[in-house]
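One chain comes next, on its own, written out as structure tokens in the form predicted alone.
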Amino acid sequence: MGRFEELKQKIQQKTAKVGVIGLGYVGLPLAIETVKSGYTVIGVDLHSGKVESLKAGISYVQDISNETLQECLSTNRFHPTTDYRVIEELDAISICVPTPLSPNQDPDTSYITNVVNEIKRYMKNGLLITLESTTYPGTTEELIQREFEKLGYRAGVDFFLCYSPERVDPGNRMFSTYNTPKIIGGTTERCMELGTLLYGNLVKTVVPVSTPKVAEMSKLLENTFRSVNIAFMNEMAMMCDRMGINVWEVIKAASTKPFGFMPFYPGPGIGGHCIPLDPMYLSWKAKGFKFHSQFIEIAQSINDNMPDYVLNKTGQVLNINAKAINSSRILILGMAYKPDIDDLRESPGLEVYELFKKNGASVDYYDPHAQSFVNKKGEVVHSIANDYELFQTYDCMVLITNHGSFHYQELADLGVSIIDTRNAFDGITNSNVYRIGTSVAIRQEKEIVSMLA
């Protein structure tokens, strides 16, 4: 029996040992789903604290409960470790490591390279490797296939290689790893067959595509589409602000059209691991083909400058009460990049915090999910307690993240000026609430007219 047939049989019979390298927001849910499907999983992560936490049955990923983790551990088919030597035991590996940007905004693929080097040390013939990390088109072939071929391994014969982009949406209660369609592209037909077979046992729907490049490009297209449309709405918000029009009412009105319109919403900037980074991966790769994407560059510029717009809006609101940002006490409400999660990756709130500090403000934040972060000085900043009496002592509050647990009417009733960057106070008419995408000056004029009447 050849290597292909042997691995195919193992996958079908669920006797294949599956490795997941990188046990973060992507890797841990994938590992758990693989255990649930009946496979033995060895999870590898170099962070010893994470591994010890998992062994103790304590999850650090919000989408995986302690109960779910403990159920998987009780099967004796989930084994977290920091030791790469376990690769010698594996039949299939999914790589789920970070792919950040360098300080120069170029792709940093060092995590992938490090994993590939470890696999080369310990791999056995017939191994199925699937890269899930978001990256530029061509990565799978350039950084993985080419490296193994240098050692004499043949893709589709001695080893099997696929790319399947992660589509994790932290905090999404409707779509999980299992029921989110999984795109996969193999470097050969045999690679594709094995990859589709394995993932077909893990998730509800597998979407095969012709090549890894198509799969890689599809992920970048998804998030670049979102980045460009969010940037357009951010620009519309600033335009409506200038024109004295409420952008939120405009979006609501436009959304009544049953065809040809898809609502996106402005905000204080973009966050998370995907939307701020993926377009830059695509733009960087395109430049290698002498193609410069103006849409990506413009969208990135608009989104990157939204924290400055929030800073200016805050200054306008403070000015109403004859105050300046310098020396004011400002409370940021919510620091996570999206509602009801603890994920701070690329959160625009972090940049807003730094801008307030740079301009002389005394800044605190309250977030019931994200309890601390490290600022640019390397200092640990902790969330304050949920104390309304304390909240009333601030000169203004800036809502960055619209967590479901916030009591918006009660916050508005405190009488402190509020800058709402998410329209979280929609329907609340308190005069101390100001929204981005609306004009502070126009509102003041209306209030004066109302008082005179």
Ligand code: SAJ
Given for the second form:
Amino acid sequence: MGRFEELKQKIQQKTAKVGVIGLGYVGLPLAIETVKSGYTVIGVDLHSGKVESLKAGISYVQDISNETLQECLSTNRFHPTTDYRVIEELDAISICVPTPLSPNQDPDTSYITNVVNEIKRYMKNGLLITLESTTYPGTTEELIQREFEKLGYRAGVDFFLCYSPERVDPGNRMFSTYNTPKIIGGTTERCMELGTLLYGNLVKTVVPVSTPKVAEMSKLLENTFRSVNIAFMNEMAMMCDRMGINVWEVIKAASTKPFGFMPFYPGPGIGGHCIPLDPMYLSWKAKGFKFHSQFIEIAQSINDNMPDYVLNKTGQVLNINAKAINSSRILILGMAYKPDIDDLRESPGLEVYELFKKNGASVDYYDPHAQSFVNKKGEVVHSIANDYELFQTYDCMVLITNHGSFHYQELADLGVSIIDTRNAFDGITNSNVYRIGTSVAIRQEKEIVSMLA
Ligand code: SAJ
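Moving on from the form predicted alone, kindly provide the form predicted together with the ligand as a structure.
Whole complex next, starting from this chain.
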């Protein structure tokens, strides 16, 4: 029996041993689904603290409860480890490691390369290898297929190779790893057959595509689509501000169109581990083909400019009370990159914080989820307490993250000037609340006119 038939039988009979490399917000949920579907799973992570926590039944991933983890451990089919030597006993591996950007905004695929080197070192039998990390089209072929073919392994014969982009949305209560359709592209027909066979046992819907490149590109399209549309809304916000039109009302009205429109919303910029990074992977690769994506570059520029716009808006609002950013006390409400999570990665609030500091303000923040961060000076900055009396001592408050736990009417009633970057105070008419994407100057004129009337 050839390796293909052997692997196919093991996957069908669920006797295959599956490895998941990288046990973060993508890898751990995937490992859990794989255990739940009946396979024995060996989870490999470099971070011994994570491995020890998992062994102790303590989950560090918000979408995986301790109970779910403990149920998987009790099956005796989930084995977290830091030891790559386990690869010797595996039949399949899913690679779920980070793909960050380097300091000069180029793709950093070192995590993938390190894993590939470990697999080359310990692989005994031909494995089914599936890369899940978000990356540029061509990665699976260039960083994995070619590396194994240099050792004499033939894709589709001696080993099997697929790409299947992760679509994990941390905190999303409606869509999980199991019920989010999973795109998968195989290097050869046989690779695809084994990949769809395995993933078809793990998730509800598998979406086969013709090649790994199509699968790689589809993920980048999904997230670049978001970045470009968010950037467009950010530009509309600055345009409406200049024209004295309320962008939030405009978007709300446009959203009544039952077809042909999809709302996105302005904000203080974009954060997270996907949207700010993924388009840069695509534009970097496209440049190698002498193709310069104008949309991606412009979107990145507009989104990156939003913290400056928030600084300018805050200056306008402080100016109403004859104050300047310099020497003002500013409180940032919400620092996480999106509501109701504690993730600070690439959060635009961090940039807004630094800009206020650079312009001479005294800045604090309150976030019920994100307890602290390290600022550019290397200082640990802690969230202040949720203390309304303390909030009232600030010259203004800037709402960066519209957490569900904030009491917006109570905050508005404190009487402190508020710059709302998310329309979180929607429907609240307190005159001390100002929104990005609307004009301060024109409103001020109206207030002066009404005062004089
Ligand atoms: N943002 C806006 N305006 C919007 C939407 C988002 O300013 O209209 C900002 C958010 O505040 C955040 C950033 O953009 O700072 C990214 O937000 P996001 O909603 O895209 O959330 P992410 O970064 O967690 O994106 C993930 C992605 N999931 C994967 O890559 C697997 C993305 O594809 C999902 O569409 C997104 O979650 C989601 O829908 O929640």
